[in-house]
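Take a look at this single chain, the form predicted on its own, given in structure tokens.
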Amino acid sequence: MGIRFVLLVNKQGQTRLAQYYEHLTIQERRALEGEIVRKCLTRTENQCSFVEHRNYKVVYRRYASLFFLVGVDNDENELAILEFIHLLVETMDRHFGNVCELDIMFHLEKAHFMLEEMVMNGYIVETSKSNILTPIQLLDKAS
């Protein structure tokens, strides 16, 4: 399985948003995004977007006030989970025009279904943008 998790935080440490696509207990969950959030927020700017933590390698990028954290199996390709980042920013802009923690906020619901347009099971399985938003935009018609 290539991602484990995919994480929106905000600059205080507060989760926003959680996706895992393994099974752990809401107790380990609640552990790992605590050791995680503190070893990722910690870090400069000079220091690289990688770190290896249990037996995860956590991919983040910082985009305002929100942080992005990936974690990836240890022979996953780092530019890729990069990537991947900029590919959900840049989908989650298009759809709210760029977005903040008050748009992941009031619209978890969208944020999740954009995530899930793009990744299955742990696998990235779309990447167009205008694929993975013509689903939301019928729904917003539709209401």
The other form holds:
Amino acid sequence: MGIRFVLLVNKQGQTRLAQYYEHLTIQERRALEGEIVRKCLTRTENQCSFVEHRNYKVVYRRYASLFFLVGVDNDENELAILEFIHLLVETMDRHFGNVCELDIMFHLEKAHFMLEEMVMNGYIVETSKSNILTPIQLLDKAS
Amino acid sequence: MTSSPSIMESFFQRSLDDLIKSLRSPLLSSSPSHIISKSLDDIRRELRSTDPATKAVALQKLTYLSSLHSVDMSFAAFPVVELLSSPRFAHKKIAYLSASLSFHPGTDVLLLIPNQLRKDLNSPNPFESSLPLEFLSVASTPDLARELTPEIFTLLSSTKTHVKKRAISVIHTFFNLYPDSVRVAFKRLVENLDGSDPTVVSTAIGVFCELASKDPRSYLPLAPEFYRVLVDSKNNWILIKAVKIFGQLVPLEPRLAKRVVDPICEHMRRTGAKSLIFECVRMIVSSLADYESAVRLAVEKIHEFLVDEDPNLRYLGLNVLSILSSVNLWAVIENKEAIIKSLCDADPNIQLEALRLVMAMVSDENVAEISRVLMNYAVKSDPEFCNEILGSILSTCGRNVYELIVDFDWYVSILGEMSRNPNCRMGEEIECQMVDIGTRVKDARPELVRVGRDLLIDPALLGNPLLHHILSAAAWVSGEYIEFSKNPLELMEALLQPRTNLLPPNVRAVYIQSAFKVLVFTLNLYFMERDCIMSSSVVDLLPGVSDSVTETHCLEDCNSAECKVSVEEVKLSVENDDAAVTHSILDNVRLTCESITCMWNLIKLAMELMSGSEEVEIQERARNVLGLIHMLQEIPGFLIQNEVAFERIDPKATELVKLMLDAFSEELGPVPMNAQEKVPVPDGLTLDENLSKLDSVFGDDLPFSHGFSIQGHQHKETDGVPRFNMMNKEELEPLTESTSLLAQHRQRHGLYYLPTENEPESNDYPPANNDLQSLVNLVDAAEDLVKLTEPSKKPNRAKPRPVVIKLDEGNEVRAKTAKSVKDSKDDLISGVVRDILLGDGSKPISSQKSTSNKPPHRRVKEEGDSSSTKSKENVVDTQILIHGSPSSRKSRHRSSGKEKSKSSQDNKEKDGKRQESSRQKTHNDQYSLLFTTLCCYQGEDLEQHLVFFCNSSSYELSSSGFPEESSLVMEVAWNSH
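The structure above corresponds to the form predicted on its own; please provide the structure of the form predicted together with the partner chain.
Every component of the complex follows; first up is the chain already shown.
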């Protein structure tokens, strides 16, 4: 499966985007988000970006007030996931222009759309920013 | 008229933006939960609307609330299905998003959507057809997978990469849910590895990586394909996955290692991407650890990681290094400095990894040095990590019965130091080790007693509940080995100090028992001194007779060496013309009459107090002590106030005390795992001569089941000596078996048992029972253990180990069976994969398979052709050119000759018995076809075909029972590369 979930969380620990690639009930999601947020948000800048949680790893990265948390299988390449997070942020930046929390809140659907273009069933399927954004731009034009 | 309400609705409907704004607005008095419940009411109403736009907005809002505010949206499943069929892409998209976020395999409405999904999948618009793919990857069911496999199969060869790569990842989900889809789609999935679009290859290789991680063996035949990806691809995402796959395959096929080690090293040298370097490093350390040069290169890279500023790289470097530590310790030692430095990193994760590595470096030579460094770190670090450090020191030093420890005095003092660490929470472990060292290592006892005394005497420690375990051990050690104490009186005071009431009852019980032992020891010592003094005063009176009398008397009295020593000291003092002084010197402590009386009163008072305790443990033990006290008190003239009195102490008192001392003098030893083995056969046990009747009973209800029941029938054979040896070890395990069963076994295989009676040379640990012989063994055992700690005697230590090994073996077997049950589903997939890759003929060939069996082979072959012409820079190809083909052709001819002769022989046999089966026919046809084709090819083409041949047919052979031939073909294929 590779990637199990992608979470965007703000500094206060509120979820701003949640995409799971395996089925979890609402209670399970809530519990998981709580645990992970507690674990990751207390870490400082000069600590490493990997946290082991239950039977998987969480790779996270902080951009301004937003934390990008990605849950991956244990044998997944951590550095590649960090690159993936960075790519996601860059893509969002290109679309929204210096992305911030509000952009994602008010355009959650687009954020999901981008993520869908990049990740499918836990695999990274697209890594070119312009390819990722093409359908969104088409949709914007159509509406 | 019908449209008017919907217009009204949509006009007044609150949009998602409105909802978000109201949720964010702090001005409104209402709480977020209130807003949510209010908007949920709106959403419910809006979802019933006939207007798709209204519905879409409602769904959008609901999706938002569900994914960010954990609102259950299962009630909206039906509206979602309705909206799925909307002709507008925007609506459809909203519906698919909410479907993939909220549907799960248990959702009922899934039954309603296969047709809609099929329709969308077949849509000419790639964005539209990727919507259901997205959905299917999250919420498929076996039914959906069965229904839609043909559609996905078609999309696997779609010209639009956008759709194709999504279809690839969906097919993986389908493989899991509906293994039959593997038969249909596997070949196409393999073809996608050769695609020109990197994202397609990336997805495909991702799927294979996932599949191979579950069951690598099934994907070995695809190694040439993966290899091509590994050498050709320039995309790091793809390369990472390819390296991962080889990490899985190489351990299964050592010949692969030789092939991939160069390309992987090449990638490592060439690339600047840390992620790829890391993946290669990880692959090398875990799968290619035998390749010196590759490991060298990997260690170089690891070093770069370790000294990097980025904590991520440092963490990963340490992480990888710890994989390496088991086989290539030099790599760890080379990076010692960086590791030690990481111990005080800001990140606890890094600290932990560093600690693990430091512990991996420990050997009997540097254990003291490393522990010293770590103890210093422990003092400085935060409580959690401090305990990690202490815990790992304890577990490393205690490993295999303290195999690393040479200097036990040092180790015991470290234990004492640990106890003083204010953050120490390892009390239980320290307790165990202190007691264990006491029983096992005789030479460490004086130091143990010293350390114990330091702990007991400090009243401040009693208030710390974390230390109670340690204090309990200290008290026990001090009581048990009181003869090493420099000052028993001081110890007694420590054991009876008022603050001991802070201890839990079980620890207080240990304290009382120790005080009891101290009391008896001290009294005995005191009496002996008096005896000696008295005799020496006799000596003064009657010189000449004295010496021998005293000597014999004293020797009679003292049965332990320590007593002798003290008596000698006494004598010494006596000889120093100090006869008038009635006290002796025991390491500068005066056992005067007053001090004894003082102690006597102290213990009496304390015990009387404690005999009223509510805790039975305390009460009972206090009563025991009081019993002795009362008994002694009744003896007249027991405590003589007048020091100068030269009269003998009542022999009754001396006897009593000696009796008690004897009761305590039996040394307690560690109980070995194989104690049960030494239980002697009870006398009068009649054993049946012929035990064959018992075999059936043994079969089902012997507690030591595994190896025994499997091999049980071989018992009667007398020639199976090595086997029996093994079994004998196995039988050491059970401690619950009854003596009679064991005795029966002993009778049958007495040869393999140690003799029961005369085994004075045994250096094993003593049995748990109390027979006299065992006592002798016990002392021996303790001495032997001391010897064992010396490196020269190391091999002896192996003796108690076999039991442990056996235990592990048993568990492994059980775990394996459990796993095989659990993985049945994976087996199902890989079974089908094998069928397809190997063309297994053992099962009846279904019509579907027979059609898809041969043609796909050809398809792969064709593709191989095209790719070979396409990629002239292919490393394999250039190698072929350099090597030249004659030799390879020769070997190929040889092998083909062999194969032909063998297969024709095979045919003959089959002919003689029955008609050649259709399966056999396809086999032979295939071979002759392939070999003739191969003969026509030269150079690069030949290589391609060999690869293909090895890929497809060799495993066909192996599956039909000719492993040597298949490996031959493999060999040919690989050699000719």
